[in-house]
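In structure tokens, the next block holds one chain alone, the form predicted alone.
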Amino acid sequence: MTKFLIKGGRALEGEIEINGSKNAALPVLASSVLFKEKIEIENLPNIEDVKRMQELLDKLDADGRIDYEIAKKFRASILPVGAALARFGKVAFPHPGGCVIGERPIDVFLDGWKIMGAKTKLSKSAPADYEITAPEGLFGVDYTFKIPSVTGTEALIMTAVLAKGTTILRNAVLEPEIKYLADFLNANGAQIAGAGTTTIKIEGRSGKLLNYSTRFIVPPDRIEAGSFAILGALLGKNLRIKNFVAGELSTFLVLLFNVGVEYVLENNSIIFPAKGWSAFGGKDAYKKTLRASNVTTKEFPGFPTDLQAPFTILLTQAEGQSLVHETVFEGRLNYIQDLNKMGSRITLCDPHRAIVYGPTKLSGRALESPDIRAGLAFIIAGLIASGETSIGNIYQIERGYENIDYRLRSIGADIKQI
């Protein structure tokens, strides 16, 4: 099995460039269904799940049934399904996989098309769980979330793209993805207003194809940008992270100021300073404590529940009590036991809940990558250890983050495979 082995306490220093966003990427390659001919996708992060979505979609075919084996790997494997839906009038597809980070049901998705005129039935063996038929076709709607769900926002959308009539989607969520999406459907022929907002109109196109003009530029990725800026809180030594787009963390930036972590924003980089705080003092680094703060994860603006775990690292070395209060996974704080084996102190309250007491000094271990993000946290946590960290199923850390041990060793992280 392959694994990453990692020596802390070395300083992180030079540039790191953020690569194309993971959750902008996948719905525009599943948006691809809607439309006559290829379409064009540039700055695509070279990523496990992307590559997944790729093999999916060259499998589909008029049939509509949804690759088993492919789709049970990540939780994006059902983007494709409406827009499926809505074209061939029938789609088989398993219960996504992917994170085991709590329970991620799928009926707000199957509760819109179902409104939208498909009919559904559960399968009791593989290959599909899920048979939807739509035998008159698809209907807009006026349709309420009754949980803000991203993914079911893009699903809905793309349903609609195809659909009969106007479909309105109310609770929607506000990430910057959404707009993504929206806004190259909408270069390329469909009419979707008010993605950004809570209210997203969609005027169905009755199953006409669209026609492809426009390609799209995948964005950077604002999670990696946020891990890496909690790597250059930690470790950084004149190190200048480019590609970031510091709009769309307002509140991780606010909660890092309130933490203590000092900072330059410019020219779409985030900088951190030359003699900046270490987790090993030195003599390149002053010693500066950092202080403890609360945080609680929220849908978009808000903080975000993918840097929940990286920023629960960086929380570790600060000063005092700090509470972590998650509230979009219940399962998304299962990777403390392993963090309290490498040295911190954090009770876990609820499944919702933790309490970190800091500072403290994190050893090396062997872990396993349980999920995407705590899998990166485990990279981090590893980097300010004393020591030596192995940390296995590193496919889970791949899934979201292109040769993570290449560009960690260009600025100066002693990280390799073996």
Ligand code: EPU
Contents of the next structure:
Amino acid sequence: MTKFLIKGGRALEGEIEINGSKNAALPVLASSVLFKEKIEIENLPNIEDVKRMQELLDKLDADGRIDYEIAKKFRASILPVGAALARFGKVAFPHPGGCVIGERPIDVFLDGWKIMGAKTKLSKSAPADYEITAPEGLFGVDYTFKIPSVTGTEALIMTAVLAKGTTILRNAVLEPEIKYLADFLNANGAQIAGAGTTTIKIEGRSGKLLNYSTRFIVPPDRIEAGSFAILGALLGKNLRIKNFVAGELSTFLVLLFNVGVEYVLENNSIIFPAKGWSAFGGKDAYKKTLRASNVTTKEFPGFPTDLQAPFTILLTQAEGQSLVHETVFEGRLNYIQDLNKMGSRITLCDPHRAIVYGPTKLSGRALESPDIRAGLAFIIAGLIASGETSIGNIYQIERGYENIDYRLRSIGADIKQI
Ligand code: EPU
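Could you drop in the structure for the form predicted together with the named molecule? We only have the form predicted alone so far.
Entire complex below, previous chain first.
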């Protein structure tokens, strides 16, 4: 079985680029179902979730059947469902799989499709958990999300593009990925107004497919950018992170500043200067540079839940008590038990709150990656720990990060696959 083997204690120097965004690429790939022709996407990250989405779309035919085995591997398999329903008048699919970070229901999607005129049938086994039909077609509606959902907003935008009449989606999320999707669809003939605000208006095309004309260039991954910045904060020594879109990480950058991390923003890069290098800068070096800070995860533009685990690693090196409040998912603090085995002192108060007491010295050990983001957090922990860390179940990391070991080696990290 493949693992990452990490030896901690090396400074990270030189330049590293942020790759294309997973969560911007996935909905645009799914939107190909709305098109008459093939679509072109540039800067697509070569990661497992993107490969699964391509396989899923390759297998999708006019029966509207979403492949059970593939869909069970990732949450974003829900993304093409609404488009398939609108295009084929029926769709059968399993409850989506993905990271085990909470319950992850799909009720806001189902409510939306039902209100638009679809009929839902539940079955309890393979090859489909849900069978949805829309014999009369789908109709534009005024729909309010009872819970703001990222993929929910994306899926219902795509459904509404082929519905009859106008759809208004209220309490929509503000994540940048929504605007990327809407801009791409609009450039190819859709009429979507208000993406990036809480109210989105879509003029339905009554089943008329989009004609492809304009390619999508996948923007840099803001979560990879934030995670690399945390590495820069801990280990950077004249480290430049390129393709860094600061405007998508403003809450994160304020927190980084509060913790006392020194960084410079310059020409789409974030730079961690040599004098900010602290993690191995001598006895008690952490104490001099990093301060405890509370963090609460929220929908955009709040602090992203996908950066909570990497940020907690940073907080283990900060002086004082930090409260980590995870408000989005109830299972996203599960990695803390393993982190404490490396030497951190974190008290889990309840599924949503943890108190980090710092600074603590971490030491390497054998870990398994629980999900994409906690997996990357373990890589960061291994890189600042003394001794050797091994991380298994690396499929979970490769779902979201392309060639991560190779890329981190290029800036000086001691990480390899065995
Ligand atoms: N929720 C419901 N009902 C629903 C849908 C969501 O109760 O029908 C709840 C969820 O349980 C959660 C909250 O609403 O408590 C927000 O979840 P959301 O639906 O926004 O999450 P998602 O769309 O499944 C996307 C990203 C996640 C990211 C979250 C939050 C993609 C493919 N996934 O998930 O990314 O954490 O938004 O920002 O865009 C990752 O990349 O590792 C990842 C998990």
